[in-house]
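Next comes just one chain, in C-alpha cells: the form predicted alone.
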Amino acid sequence: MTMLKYDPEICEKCETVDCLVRCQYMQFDLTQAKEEKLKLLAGESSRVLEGCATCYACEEYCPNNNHPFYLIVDRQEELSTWPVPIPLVKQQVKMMSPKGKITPGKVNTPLINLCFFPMLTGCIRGRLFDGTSLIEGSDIFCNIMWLHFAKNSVIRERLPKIIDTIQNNYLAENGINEFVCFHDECYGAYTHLAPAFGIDVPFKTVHLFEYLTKRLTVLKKEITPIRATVAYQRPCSNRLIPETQHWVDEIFNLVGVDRVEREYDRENALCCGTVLRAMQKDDIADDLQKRNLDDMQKVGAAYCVFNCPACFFTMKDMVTERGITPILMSELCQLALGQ
C-alpha cells in the first residue's frame, strides 16, 4: 500500500488554514477552519467531508505543499463519506478499469498520450502535430478522476500498473523516455499525485501547453493573430500543477488573443459543475455555472478555451447559448495556423 506523504505537524502549526478559509464552496472563518482541520487530523468526521466539492483547489492554496486535498479524500474513503452515490461509483470503477488489451507497437517522439479520450484523436492533426505518434485507451488511463469519488484506493492500486504498462509496452520498447500529456489530468497524476503517494515514475512527462508553446514558436511566421477576447476554463486537475499556467498566457500571446482579467479565473477559477451534479448538488452547480458564464459574457469573451474534455462536454452548449464559441486549446492554436 502506498502512503501519502503528509505531515500532520505542518497542519497543526498552520496559522492561516488557507486550504479551508479560501474554499469557494464551503464557508469557514479562521476559528472554524482550525476546528475542522483538527477533526480531519484526528481521523474524525468533519463537515468538510460532506461539503467538499472535490475541486482540488486546496492543493494549490496550501502554502506548505502538504497535500490537504489528498488527506480529505483519504478521510472520505476511510469514513465512508461518499461524495457521489455508491451505485455510480461502482459503475464507473468497473467501466473504466484496464481491459488488458495492450498491443505493443512502434511509436516515436513526439509521443502524445490521449489517456481515456479516443474521441479526441481528430485533434492530433496538421502542422501543430507533424511527426507525432499517439497512444490512448483504458489500459493507460491515469485514474486521477477517482479523487472526485473518494477512491484513493483505486488510484493506489491502478496507477503503478498503468505506469508499468506505458513504460514496458511503449517507451522502453522504442527507446523513448518521455511523452506529451494531452490533458492536465495525466500530467498532474505523474508529476504531482504519484510523488505525493510515493509512486515511482520512471519516465518524463511534457505538458501539452509546453509542447504547444514550442511548436507555435517554431511556426510563428505561419500564425495569423486571432484578435479576440477569450475566457479560459481552468480544469480542476490544473490546481495540482499551477506551475504550468504561464504557458496559457504564452500561448494566448502567440496566437493573438486577449485573456482579460475576470473574477473567476486563475486561482479563483470555478469548476465546470460536472462532479457537483453527480453529487446531486444541482443548486450549487446551477449557481456556480451561472456566475462563471455571466463573468465570461461580462468581459466580452468570443471564445471559451478548454483543456479538460469533461469541462468541454459539460459547458460547450452553455457557452454557445451565451454567444461564446467553445474551443479546445489545441484547436485554438490550429485556428491561428489556418487549419
The other form holds:
Amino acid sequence: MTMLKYDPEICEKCETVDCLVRCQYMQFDLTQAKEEKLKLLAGESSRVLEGCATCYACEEYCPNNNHPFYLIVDRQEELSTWPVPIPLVKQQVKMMSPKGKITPGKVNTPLINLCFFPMLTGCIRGRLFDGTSLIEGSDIFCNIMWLHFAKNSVIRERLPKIIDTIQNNYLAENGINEFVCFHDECYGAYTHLAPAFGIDVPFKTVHLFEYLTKRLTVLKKEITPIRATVAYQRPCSNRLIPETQHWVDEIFNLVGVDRVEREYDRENALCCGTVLRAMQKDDIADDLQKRNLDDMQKVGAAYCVFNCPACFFTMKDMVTERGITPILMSELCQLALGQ
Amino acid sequence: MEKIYQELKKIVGDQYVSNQPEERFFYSRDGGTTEPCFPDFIVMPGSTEEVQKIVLLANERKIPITPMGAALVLSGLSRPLRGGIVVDMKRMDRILEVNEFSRFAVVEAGTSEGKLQAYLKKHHPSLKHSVPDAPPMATIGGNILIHGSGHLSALGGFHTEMLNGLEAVLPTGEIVRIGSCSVSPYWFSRAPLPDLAGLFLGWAGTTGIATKIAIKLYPDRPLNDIDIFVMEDADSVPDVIRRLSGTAVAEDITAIMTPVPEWASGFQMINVIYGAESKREQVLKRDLLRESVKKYIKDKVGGFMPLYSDMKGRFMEAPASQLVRFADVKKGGGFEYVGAIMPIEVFPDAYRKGLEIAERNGVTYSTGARIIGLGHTMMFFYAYAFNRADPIDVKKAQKALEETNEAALTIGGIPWKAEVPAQQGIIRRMDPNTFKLMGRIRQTLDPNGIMNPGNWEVPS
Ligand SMILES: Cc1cc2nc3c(=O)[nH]c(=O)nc-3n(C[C@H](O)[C@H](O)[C@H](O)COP(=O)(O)OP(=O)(O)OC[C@H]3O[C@@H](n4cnc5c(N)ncnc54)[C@H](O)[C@@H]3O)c2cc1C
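Counterpart to the form predicted alone, namely the form predicted together with the partner chain:
Once more the chain from above appears, this time first in line as the rest of the complex follows.
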C-alpha cells in the first residue's frame, strides 16, 4: 500500500488548525480542534470522522499542504467509520469498476480526457474543440470519488492501473505526453492526490480552464459577450487545485459575464449536496442547497456555471426552478462563440 | 364448421371473424412456454350484444369459448385448450365514462391500458389509473380479471380491489351487471350489495365474458419522486418493507433483485414511488420514509441511493420499459414469469429459492416483488427470458417455471395467473370443499362447460 505523504509533526505544532476551525459543516473552537486533531494523529476515533461532509475544503485551508483531508479518509477506513451505508459503497465500487473495454486507437493532441461521463461527449464540439480527440470510459475513470466513501484503498488499487491504461493504451502509442482534463477531479487526481499518495504519474495534465482560456484567446474575435451575471458553483475537487481558480475569472472576462461576489463562492463555496444525500444526511443537504440557491438568487444571477458534471446534474433542476439557467463552463464558452 | 363460420360472420361481420391458418396459428400461443392449442375460429365482437350472440351460438352447439384480451398473461390462459372460438375483445375498447368527483372510469373490457392512460393524460390530467408493467396493449378486462397489480398497488391494493363493478355475459347468454351499476346509474362501488364480482375474478375466463368494467381512479400529483433503498441482507427485507409501507406514503413499492447489470447483483433494491401536491409534502413524505428505516441507516446496513433527477424518470416510468427490455434480453421473444402471491415474511425464502432454481437450471432470470397495500401481501415474481427459437432454452425455462411454482406453494404462496400445471398444484393443496364449491358454481353458471374448458379442472 502506498503511504500518504503526511507529516504528523507539522499538525502537532499547528497553531491555527484551520482544517477544523474553518470547517463549514462542523463547529470547533481552537481548543476542541486541537484535541480532535490529536486523536486523528493517534489513529483514534474522533467526531470528525462521523461529521465530515467530505467536501475536500480542508485540503485548501491547510496552510502547510499537509493533507488533512486525505488523513481523515484514511482514518475513516482504518476505523470502519463509513460515511455512507455499506451496501451503497459496495454497489458504487462495482458500478464504477474498470470494465476492460479499452479500444486503443489513434489519438492526437489536444487530447481531451472526459473521464467517465459518456453523456457529455456532445460537449466536445465546434470551434472550441477544433482538432481535438477524445478518450472516455470506466477504464480511465480517475477514481478520486472514493474520498467520499472512506475508500482510499480503492483509489490506491485502481488509480495506478488507470494511469497505466492511459499511458500505455493512448499516450505512448501516439507519442503524446499530455492531455486536457475535462473534469476537475481528474486534474486533482493526477496533480494533487497522486503525489500525496505516492503514486507516479508519467504524463502531464492540463486543466480544462487553461485550455478554454487559451482557445477563447485565439478565438477572441468570434466572441459575442454574453453580458450577464453568473454565479459559480465551485466543485469539491477544485479545493485540491485552488491554483486553477484564476482561470475561472479569466474565462468569465473573455466571455463577458460578471461573476458576482456572493457569500458561497471561492473558499466559502458550498457542496452541491449529492454526497450528503449518499450519507443519508438529507436535512443538511436541503439546508445547504437552500442557502446556496438563496444566495445565487439574491445576487441576481442569470446563469449558474458548473464545471463538475455531478454538481450540474444534482443542481440543475433546482437552479432552474429559481429562474436561473444552469450551464457547464464549456457550454458557456460555446454560447459566447455562438455555437 | 362452415355453418358456424357463416353464423359468426352474421354476428360480427365478415372482417371480424377468421378460420384461416394464419390467424389460427397466431391465436394458438402466447409469449410464454406453453404448447400451442389451435382455435377453430377467432372472432372480434364490437358490442355486448354481439358477445351475447356468440355465447348463445356456442352454447347451442356446445363449442368451447376462450375470451382473450392481449394474451399477455404469458401463462397460456387465453389459449383455447379444447379448440373452439377465441373471442378477442380488443375491438371493445371504448372509454364510456370518467367521473372526476367519485374518481372512476367505465370502459369496455377490451380497452387497452395504454389507451386509458393516454386518454386520462389528455382529458383528465388530474387523474390516473393503476398501470401494470405489462406492455400497453394489455387490456383492462384481462388485467383486472386475473387480480393484476400495478403502479398504485401500494396505495390501492390488487387491481381487483379497485374494481367498482362490471357488466358480463354469462356462459348461458344472460347479460348481468355487478356492483352499484346494477341498481344505480353510477358505477361507484361494489358495496353494499352481496359481492358477486368474485364470480369472475381469478377464474381465468371460465365463468363468463366481462364486457364493461368500472375501475377506481386516483389523483395524478404534479410532483413525483422515487427513493431506492439498497440493502444486501434478504432476511431483513420483510421488516424494511413493513416499515416503508407502513408510512402509507407510497403509491408503489417494488423490490428488485437482478443479476444484471453486474453492479446490481447481490443487492435488494426497494423502490418507493410517491406523489405530492407541493414541495413541502414531498419533503415530508421523504422524511417519513427515512424515519421509518432509520435503524438500518444508523447501522449502515442499508441506505437510500442518491439519484440525479434525470435518473429517476426511468425508475418511475409506468409501464416500466426496462422490464420489457429484459423480457427480450435473449432475443427470440420468449418471456414468462411465475408471479406468486405471498405474505411478506416469506420474502427471504422466496428470494433464495428463486436464485437456487435459476442457477440450477442455468436460465436468464430476474426476481422482484410488488408490494400490495400497506405491506399486506406481495406479488413475488421470478422472470425467465428465453429464446423461443431455441427448444433447449425453452425447455430449461419451462422446467424452472414448474419448479418455481412448486416452490412457491411449498413456501406458503400461491402462483398467480397460474398455467394449467400450476392450477393443478394449487388444487392439490386446496381445501377440497373449496374446490367442490368452485365446481358447483361453474356447473350452475356454465352447464354445458363451454367457458375456457381445461382450466381449474382436475385432469380426467
Ligand atoms: C413484460 C410484462 C410485464 C407484466 N407486468 C405486469 C404487472 O406489473 N402487473 C400485472 O398485473 N400483470 C403484468 N403482466 C401480466 C399480464 O400481461 C397482464 O396482467 C395483462 O394485463 C393481462 O391482460 P391481457 O389483456 O393480456 O389478458 P389475457 O392474457 O388476454 O387474458 C388473461 C385471462 O383473462 C381472460 N380474459 C381476458 N379478457 C377477458 C374478458 N373480457 N372476460 C373474461 N375473461 C377474460 C383470459 O381468458 C385469460 O384467462 C406483465 C406481462 C408482461 C409481458
